[in-house]
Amino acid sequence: MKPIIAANWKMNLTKSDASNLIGHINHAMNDIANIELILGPSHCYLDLAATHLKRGVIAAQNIAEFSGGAYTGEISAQMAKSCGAKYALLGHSERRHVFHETNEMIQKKLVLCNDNGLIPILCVGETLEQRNSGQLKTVINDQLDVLKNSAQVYFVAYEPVWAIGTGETATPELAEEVHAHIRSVVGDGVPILYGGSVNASNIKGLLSMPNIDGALIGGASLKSDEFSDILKISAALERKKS
C-alpha cells in the first residue's frame, strides 16, 4: 500500500500563499511516484487546489449536513464535488469542540457524502482527560459507531485531541496501539490515517507501524520545506503491503 499522506490546511493562508505553496508541493511530487497525496485547502482554493495541483486528490475540510438551500455560509457536498474535491474530512475535533458537532449530524453528512461521491475521511480521537480516565476506546467506539453498516468507501483518521497543534505527539507505539483497535472495528480494507502535530522528524516513525497508513497533517503541511520532506520520507517507505 502506498502511504497516503493528507494535508489539511485548515483556516490558513491567503489565495497568493496557496498558488505559492501549491506550486512548492508540485515541485516536490515531480520525483515521486509512490504515496498517495490529499490536499485539504480552504473552501475558497478548493477549484484552485483543483485546478493548479498536478498530482494529487482535493479534500473538502467539511460539508454541511443540508444538501443545499437558506443555510448562509455553509458549503453542500454537491458544491465541494463540483469544485474538484474527491475527499471529505468529517467529524474533525475542532468541528466537534468548537462547533459542536454530533454523531447525527455527521451521520447524515455520510450519506450525503455517499449521494455526491465524495469519500468521507472520518476523524476520531480523544481528549487528555479522556485518555487519562480509562475512556480512550469508548470514545472511539462510539465516534466510529456512525459507520456502523455503512456499505460505502471511507478513510479513518485517528487524532488524539490532546495531539492537536500542540506539539505533542502520541509515540509511533501509542499510536499504533489505538490504530489495532480501530483496524478492529472498521476491518482490513479502510486506510487509517494519523494526525497530529505530524512534522519531517516523526513521519518515519509513525508510518513504520503495521496499522498506520498515512498522515493527517496541519501546520506542517502550511511549510513548503517542511511538507516536501514529509512528502519524500514518505515515498521512501513505501510497504508491501496488500
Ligand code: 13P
Given for the second form:
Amino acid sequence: MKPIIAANWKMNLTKSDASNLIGHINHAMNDIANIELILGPSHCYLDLAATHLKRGVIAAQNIAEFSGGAYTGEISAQMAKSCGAKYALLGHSERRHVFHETNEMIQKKLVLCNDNGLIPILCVGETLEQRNSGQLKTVINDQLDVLKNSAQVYFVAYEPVWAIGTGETATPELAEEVHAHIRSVVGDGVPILYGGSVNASNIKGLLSMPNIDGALIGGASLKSDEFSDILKISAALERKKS
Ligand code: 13P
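Given the form predicted alone, corresponding form predicted in complex with the ligand:
Expanding to the full complex; the earlier chain stays at the top.
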C-alpha cells in the first residue's frame, strides 16, 4: 500500500493562499510517484482544489448530519461530492470538542457518506485525561462503534487530542500500540492514519510502524516547504519497502 498523506487545512488560508499552496503541492508531486495524497481544504475551496490539484483527491472537512433542506450554514454530503470531494473527515476532535458532535451525529454522517459515494475518514482519539485515567481503549472502542452497520468502505484516523496542534506527537511506539488495537477492531483492509503534530522530522518514524498507513496533517500541511518534504520523505520510505 502506498503511504497516504492527508492534509487538513482546517479554517485557514484565503482563496489566493489556497491556490498558491496547491501550486506548490503540484510542483512537489511532479517528482513523486508513490503517495496517495488527500487534500482537505475549507468547504469554500473544495471546487478550486478539485479543479487545480493535479495528483491527489479531495476531502471535505465535515458534512452535515442531514441530507438537505433548511439547515443554514451547513453543507451536505451530496453538495461536497458535487464540488469534487471523494472523502469526508468525520468526528474530528475539533468537531467533537468545539462543536459538541456526538457519536450519534457521526453515525448519521457515516450513513450519508455511504449513500452519496463519499469515503468517510473517521477520526478517533482520547484526551490526556482519558488516557491518564485508563479509559483509552473504552473511548476508542466507543468511537469506533459507530461504524457498525453504518459504513462499508472507510478509513480511520487516530488523532490523540493531546497531540493535535500542541507540538507533542505521540512517539511511533505509542501511536503503533493504539493503531494495533484499532486494527484488531476494524481488520486488515482499512487504512489507519495517524494525526497530531506530524511534521517533516517525525513522519519517517511514524510511517515505519506496521499499522500506521499514513498521516493526517494539520499545521505542517499549511507550510509549502515542510509539506513538500513530508511528501518526499514518505515517498522514499515506500520505495524502500517495495
Ligand atoms: P496538527 O498536525 O496541527 O497537530 O493537526 C492534526 C489534525 O488535527 C489533523 O486533522
